[in-house]
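Only one chain is included here, represented as structure tokens and corresponding to the form predicted on its own.
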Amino acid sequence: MGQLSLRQSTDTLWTLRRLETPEDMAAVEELQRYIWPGSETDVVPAHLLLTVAHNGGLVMGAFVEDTLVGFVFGFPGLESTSSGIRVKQCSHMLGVHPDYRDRGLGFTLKRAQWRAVREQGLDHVTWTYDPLLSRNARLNIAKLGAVCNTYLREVYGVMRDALNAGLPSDRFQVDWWVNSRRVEDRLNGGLHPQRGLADYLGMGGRVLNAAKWDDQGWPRPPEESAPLPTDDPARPLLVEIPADFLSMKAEQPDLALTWRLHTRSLFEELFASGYVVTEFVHEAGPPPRSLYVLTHGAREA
């Protein structure tokens, strides 16, 4: 995998295209191994990617010269609604080479997927991600405009890759309403409020689980979260998560498990009470803080 080390001093622009050949899918396999090392059984194989791409699915790739540096992969799925069974797009995987993170490539790949899904005549895309990963939350909620009111426990059972081993594989399932004004504005560069923590507190918002930092600089959740308000359901509520959960998993696995179980209980209570994740706030600090914003009764907005 050493040939995939791509770090360089200049910001090289990438090119995007749909992936459809065996050679393309072999490159996706190899990139998966580099991004998520440790478990060969968790790699989506080339033959399955090819089958998806040739039967209504979408596999998009980003290249720097002839090297694949990112991809997004999804396929049609069915969902039950009050009006019957309907078709959606299930976005299964988004991967970006570590040397090309934080440059907007993930957003660019999702924007290409958004266009392709709309061309298929679909209006709903779902995917899952770890709700404690701040980088993913910023992309999915703040930048792409997805919303969430579904918390799933142990989605993948025991995971064996190096990034996820040892923790329950709990996930958010997000809803991306691709024809909504919310999503269109964000993907087309439209204006939407860029609010910080102070703004939400000034609006009457409440942080339900404000973290406290220990002597080693690690955030710790409170023993008990604040109760949900009963007087004003329109008040925004905020849930804090670790700003760097990846480092916490690697260096403080017991604390990472504490955060997993703490936020699991809190999000399940909020979603059962009609709250929806609609925004995400990250502040550099010090200390750095990451918080979800939840609104009562929201769906697409």
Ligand SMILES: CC(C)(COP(=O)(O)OP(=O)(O)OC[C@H]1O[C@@H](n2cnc3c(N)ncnc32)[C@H](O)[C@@H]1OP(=O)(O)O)[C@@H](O)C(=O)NCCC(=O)NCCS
Contents of the next structure:
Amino acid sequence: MGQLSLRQSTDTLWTLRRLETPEDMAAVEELQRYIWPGSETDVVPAHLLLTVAHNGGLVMGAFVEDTLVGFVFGFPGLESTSSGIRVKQCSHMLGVHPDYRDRGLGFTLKRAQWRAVREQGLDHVTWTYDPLLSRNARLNIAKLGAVCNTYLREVYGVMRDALNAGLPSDRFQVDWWVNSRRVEDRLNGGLHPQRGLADYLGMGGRVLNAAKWDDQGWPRPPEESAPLPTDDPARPLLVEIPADFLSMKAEQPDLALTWRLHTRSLFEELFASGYVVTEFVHEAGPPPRSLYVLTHGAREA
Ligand SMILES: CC(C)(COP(=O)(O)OP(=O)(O)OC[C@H]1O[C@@H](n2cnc3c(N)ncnc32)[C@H](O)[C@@H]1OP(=O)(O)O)[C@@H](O)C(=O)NCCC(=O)NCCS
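What does the same protein look like in the form predicted in complex with the named molecule, given that the last one was the form predicted on its own?
First the chain shown before, then all remaining chains and molecules of the complex.
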């Protein structure tokens, strides 16, 4: 596969480049400890990062002056398709220092990864994330154009780091079709539909599990979700999640577990019925609301 070039890009704040030296990887180890504190066992070590980077993997970093403030890391993987075994990139970690979040750095790192994957001649990238994290959903689905119809239960077993400990490690596995129009439009900064909840409701969309807010301001899922409609498969369906699941996990762990189990059964039913997550809506509120949009049968939508 040969050595890949990564165009070095400079933003007003940060500089992006491929990471390839032991010093670079030591900085990635250090940043992992900061972002996912509490479990040294879960830090991906420099020797593995280096081996991956020298064998078709992609490790990229964003620096402010000489300090690493974000990185993305993935490796080539194999997948079975109807036309045989194919190579994809398996993106394993994306991390941005808390002081630099919500400024587009996560998007910028993924865009660098997108360019490099296309230079490798690949068209598919997969990764997993917790479907109850609204910020990650906004980035992965709405900004990057990934889609999802794969729900994995407790995929990493019991997790030990402070961000993930305490709940079943259920994940969405997303598909990022890097040559699709949907992804190209978003990554090239072109137009893509930025619809709000009212737009989807106006199109006949239905929220399957509208939350109710309790006296303390926490959203609670309904006892029962609405049944999947059988009349019109073209109707978009929406699934609500908490807008701030990390605070809920810290302060209301039982409610967080209720949301995990509630959304697990809903997404499993939707994916088994042919629905695909294609969009994500986040509205500031109050109360803030976060909802996935699912479309029937759309692979790349
Ligand atoms: C997930 C992560 C990489 C995102 O990085 P980032 O630099 O903040 O990403 P971006 O700024 O490109 O995108 C975040 C978007 O979410 C939005 N956002 C912030 N809080 C949100 C919320 N509660 N709900 C919905 N969207 C939210 C931001 O406004 C931004 O969107 P915008 O550009 O339209 O304003 C970073 O938060 C992180 O390192 N988290 C901890 C580790 C992690 O979860 N890694 C990914 C799984 S391995």
